[in-house]
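In the block that follows, a single chain appears as structure tokens, in the form predicted on its own.
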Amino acid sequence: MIVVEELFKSFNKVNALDGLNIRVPKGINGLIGPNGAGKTTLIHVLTGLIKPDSGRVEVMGLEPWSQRYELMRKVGVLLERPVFPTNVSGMRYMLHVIRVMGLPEKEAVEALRKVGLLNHADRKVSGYSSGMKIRLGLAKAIVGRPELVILDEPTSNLDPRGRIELLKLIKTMHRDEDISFLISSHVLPELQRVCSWVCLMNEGRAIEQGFIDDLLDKYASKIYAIRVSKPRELAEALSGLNGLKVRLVKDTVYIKGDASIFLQELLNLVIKTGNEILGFHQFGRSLENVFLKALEEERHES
């Protein structure tokens, strides 16, 4: 859905985006990376806000600066920290969305309804919560039914509970009405938790990217805990492995080798030793530890 290659763009001499490439996929993805990686940067070249300096993009096949007014049927947008008119309801200001975009009146009943704001259209959006806002932005996204929404840091100014709620919401959107979104965010578990392909930046350029289970299989480390009924048991069977290194903690065995190695035989041994297996963790299997060993390999590369 997103192409970019060889991009750059600065300000003041300070290289926003240093030579970036990446490549988009339908689904709910996700840009990641400290502040001042250049995520905002590459939003708003994405939805033509600015030039860049130099390579090429394409959004849907659409060149944004260019394309805009083309891009903008196909693409939704809620940019950080988004202001509203606070003297008007909801609605209100809905219905000037919709008819600035020639839609039907209809369409933004729907989009309220998608959100879960309808029953909060009357109220004026100066009484509307974080939480609240964030939602109406959303519904102004989806509205004329988008391919593709694009989000940057929407979960920045809610409480846990309201990022909740909008990681369930974009979920729900995904699945429903076939809507594909870019979630840019500096909260890595948040997005662990809904997307499907990620791309790792930091500045300026992307250090890593791919879907996730092959990004967390990749940077993962072999060390495992298991726990069970019979840990004793489980330990000892489990040594006498090639290649494994067993430690035995209470009731828990932590492993350290290639899954390969073990995984097969693990179901043998649990049932050959009369155990029940209460629980299975594979250490370094999260975001964070992708994003830092990533960053590490970078550095050693430069």
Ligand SMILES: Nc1ncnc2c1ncn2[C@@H]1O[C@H](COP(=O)(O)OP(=O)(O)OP(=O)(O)O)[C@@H](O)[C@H]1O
The other form holds:
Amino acid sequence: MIVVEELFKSFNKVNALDGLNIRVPKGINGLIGPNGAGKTTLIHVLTGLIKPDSGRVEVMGLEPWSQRYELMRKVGVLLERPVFPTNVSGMRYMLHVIRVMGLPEKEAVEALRKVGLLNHADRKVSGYSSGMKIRLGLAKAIVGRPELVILDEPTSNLDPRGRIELLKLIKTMHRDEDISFLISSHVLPELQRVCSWVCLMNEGRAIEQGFIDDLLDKYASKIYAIRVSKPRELAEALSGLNGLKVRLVKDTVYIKGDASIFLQELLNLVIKTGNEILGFHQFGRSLENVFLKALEEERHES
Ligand SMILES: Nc1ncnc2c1ncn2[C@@H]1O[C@H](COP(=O)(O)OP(=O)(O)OP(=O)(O)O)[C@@H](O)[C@H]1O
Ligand SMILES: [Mg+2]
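Having seen the form predicted on its own, please provide the structure of the form predicted together with the named molecule.
Up next: the whole complex, starting with the chain shown before.
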């Protein structure tokens, strides 16, 4: 869907993109990285807003800078700080958008309905709250059913309900209309919930990219907590196994070791000791952990 090879873009002396290589598959995908990593710059390049200094970029088979008008129909975008004309209503703004794109009027209504703005469509944009402005930007991004929608920190100004609704909308549009997404965000648990693939950027390069499950496995700790009905019995039985560290704290058994080795035996021992599993948790199996650990490793290497 997106191919980026050896991409460079600098502003004065800042290398915002510094030899970036990524390949984004179809699906719901995340773009993460610390402030200043180059996420917004990349999004500007991908949507043909700025011309890179060098490197290859392909988005849905198009070269964004030279083919940005063709790209507009295939790729929708919500920028980090979208600007709207203030003196018009939401509806009038959307009618202008679809006219530029050559789409029928009903598409404007449909997009406003999807983002939950139809009831406010006749109000002036200047009177919109920041969350409503995000919704309007989102309506522009999804109008006309693009193949790919790129969102730069879409939830940063939304209230909790607005966030949940947005994530639901993204999932629904992906499932029902086969629209792919690339979402930049600092809210990692949120991305972990909706994305199947993620790229971690730092200083203009991709330091990790891949399917989230694989990245979670790669960086997760080997420490597990299991809560059972008879913890003492289970802890004692587990202590007999080779290569495991077992500790009992209150009603929780902590195990340090390789799950691929002890998991089957653990289940056997749970049954043997007449236990019931009440909870199971692996520490560090989170996108936040991937983010912190991968950046830490990168710092040690450089
Ligand atoms: N128009 C510009 N002029 C000068 N420097 C710029 C410009 N745009 C970006 N930069 C610099 O390029 C680097 C990457 O910025 P970018 O906005 O792409 O990061 P980001 O990953 O989106 O960060 P954030 O998470 O804070 O949004 C930063 O050092 C930034 O200061
Ligand atoms: Mg940014």
